[in-house]
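This document starts with one chain, in the form predicted on its own, laid out as structure tokens.
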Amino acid sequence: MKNVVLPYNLKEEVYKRLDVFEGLLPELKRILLELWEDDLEVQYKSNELDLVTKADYISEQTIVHFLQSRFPMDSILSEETGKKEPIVNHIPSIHLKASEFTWCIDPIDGTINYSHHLPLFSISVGILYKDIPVGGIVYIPALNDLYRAVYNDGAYKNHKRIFVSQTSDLKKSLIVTGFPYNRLEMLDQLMKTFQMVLKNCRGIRRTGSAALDLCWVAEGRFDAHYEWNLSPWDTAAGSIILKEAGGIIVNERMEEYQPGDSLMIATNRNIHQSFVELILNSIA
């Protein structure tokens, strides 16, 4: 972790804030799979693999609009609208101090897959200290499992504690990836490093949502998980879950990986330093 003074009372203020937004869910599964069996309305973005649907817009918009009505001093970074300025700043009248903290949101984390209806998609949601994941929410609204975490506290699946995979042969691992949008830009060193991964490990897979990906090592179905170029929103709750279940998660410099970070390698701590260099050689 960077060198941040964490305040005293860090896990009643997270606590606070992920049990209010755990009240958010129920209404939030409702939207999403009831606008499931309706016209998406897809565009795109960056690029035809990148798209957003009438759904991301909607429950971003209703989980920005909770949020600010409830924690008018946290800043808000959403996928689809930006970073937003915690509300207070914007109300002169009004002299209160904003807090340090920032809710980091994926309104749906594997949009391709809701669009053509798998249900491997989840809505992601962590909370920074001063860019430091110390909470976080994943919930899969079509399987209704909810993953939380707070710093130092544990990581739990349905409320019961989780923790990862006690793996410790590398060939007996099994490895999830995703693929960035601008694959084509980098297929050569994408396929290089699935060849090593295929040659060294018991197999691979790929759901198609991050969040989900590192829930899923948290909670041992997983050994490992790499993937280039993911945003902060994709990671931000993931990667806190995955460090309280007891995993590690890296960049390419084998330093502790921050939301952002153009390489993440995230593992079950026992077969961390064969994968590490499994990848990083593939890099080489």
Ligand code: IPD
Second form
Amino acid sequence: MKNVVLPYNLKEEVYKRLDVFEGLLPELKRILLELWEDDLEVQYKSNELDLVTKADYISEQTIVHFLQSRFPMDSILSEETGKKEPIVNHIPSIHLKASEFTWCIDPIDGTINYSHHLPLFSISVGILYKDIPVGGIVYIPALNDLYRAVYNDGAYKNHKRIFVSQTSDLKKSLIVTGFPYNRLEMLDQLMKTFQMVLKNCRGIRRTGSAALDLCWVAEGRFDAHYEWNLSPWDTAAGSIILKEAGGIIVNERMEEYQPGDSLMIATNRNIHQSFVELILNSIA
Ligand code: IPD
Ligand code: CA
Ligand code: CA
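Switching forms now, from the form predicted on its own to the form predicted together with this ligand, please provide the structure.
Below is the entire complex, every chain and molecule, led by the chain shown above.
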């Protein structure tokens, strides 16, 4: 945790935000599952691996409008349309002060899965206080699974407490990873690390949604997750859910991971030392 003084009413403010946002989830689920059936409209972004669908834009617009109307003093960082200043900064007649909260939004995490009708995609919404994740929700509409955490108050799935696995032997651990859209620029590194994991662990999986991966480490399905080049909206919610479930999450310098760092290594704590060494030793 960076050296930031947290206000006395931080938790109350974070709970308020997550509770209000949770109210939008049935509507988002309806939108995503309806568009999934018959109206994908797939387009390319940075390259032909990097997709966006009509549902990404509609989900994002719906979330942004909802949050701006409820919390006009908060900032927003969303994947498809970028950074938005607090509404109150633009309307001098509104006597509200901008807050230090930023909503970090991935309107569909797992767009490739979504566009291939695979049910592993999520909506990921993290709350940052001065850049530090203090709360988050990851929702998987097709499974109706809701993951939630507030700083220092534990992690929950469908409102029941969750914890990371107890696995302490690397040989018995199941690992998850993902590959960035610029993967051709770092293919040798990705393959080298992949080989090391295959040699030393029970197995490796790739679900296609990093937010979901972090939640599945948080609830003990996977024992660790590593991945390069994730964006803040992929990890802002999942990283606090993982930590609140008892996990540890670091970057390539073995410092606490902050959304936006280039390498993320998230573990169940028991295999942390050996798994981090494995990954870092594989780096050329
Ligand atoms: C992607 C997913 C995937 C990860 C990619 C991300 P998107 O997000 O999280 O698991 O490997 O790096 O970009 O594009 O589906 O929102
Ligand atoms: Ca994403
Ligand atoms: Ca996305």
